[in-house]
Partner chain sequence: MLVTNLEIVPGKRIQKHYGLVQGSSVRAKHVGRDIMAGLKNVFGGELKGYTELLQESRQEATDRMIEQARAVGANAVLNVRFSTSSVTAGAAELFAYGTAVILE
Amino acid sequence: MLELITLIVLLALGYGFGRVAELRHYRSIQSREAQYRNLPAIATKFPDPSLRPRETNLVTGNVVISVDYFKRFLSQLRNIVGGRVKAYETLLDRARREAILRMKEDAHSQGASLIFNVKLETSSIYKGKGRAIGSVEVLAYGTAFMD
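Atomic model of the given sequence only [the form predicted together with its partner chain]:
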């Protein structure tokens, strides 16, 4: 009985706080993305040779982000029937966009106008109970051009 109550409380906490956290995070991502729209991050490996940057520098941005209890529970249910796990899709989407934004912030603080050869790397950091993946790290890096 006690276990059931604990489970319900954890689910409720996860649902409530997780939802608020996600909404707030998305809002913050959208406003910052608008702010850095004039600083493009490009995946091109070979920049135009006519570009003559005053300086180039490696810029990075990383974030470790965790899924909440409720979503993890849902995804375990999803494991039974299969199909899209939306809870994790938004987690990874948020993590990638956040990492790119942090990379752009790093570049912006150095006075960059372009970021080339952007690479993204994802790794799972924390394996929660029952080896369910609890959190992911996303690293974004690229070469910033200052002119």
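We call the rigid core whatever largest set of C-alpha positions still superposes within 1.5 Å between the two forms. Computed from a predicted model, the values in this text were never measured in an experiment. Residue numbers count along the first chain shown, from 1. What changes on going to the form predicted alone:
- A displacement of less than 2 angstroms separates the C-alpha positions of Ala21 between these two forms, with the rigid core held in common.
In place of the form predicted together with its partner chain, output the structure of the form predicted alone.
Keep in mind that what follows is only the chain, not its partners or any molecules around it.
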């Protein structure tokens, strides 16, 4: 009985704290995306030939985000029945957007007006009990154009 109560309390705490942290992070992401909206980041491999930058540099953004206890529990349940693991989808969405924002911050600090050939690399960097994902790393990189 004590184990069941402990599980329920941990799940409730994981859900509460995880949800608050996730919402706070999404608000931060949205405000910074608005701030860097005028700095395009495109996946095109070759830029428009009419662009003549005075300089180009590699810019990067990197983030590691951990899975909270509640999401880990939900994903284990979903693995039993199959289907989309929505708990991890929001984790990856936040990680990708944060990595792109950090890359844009790097480009902005160098005076860039455009980032092209943007690439994303994703990996899980920690496998917990039962090979469950513990943390996700996303690296965003591209070539910044300075006018």
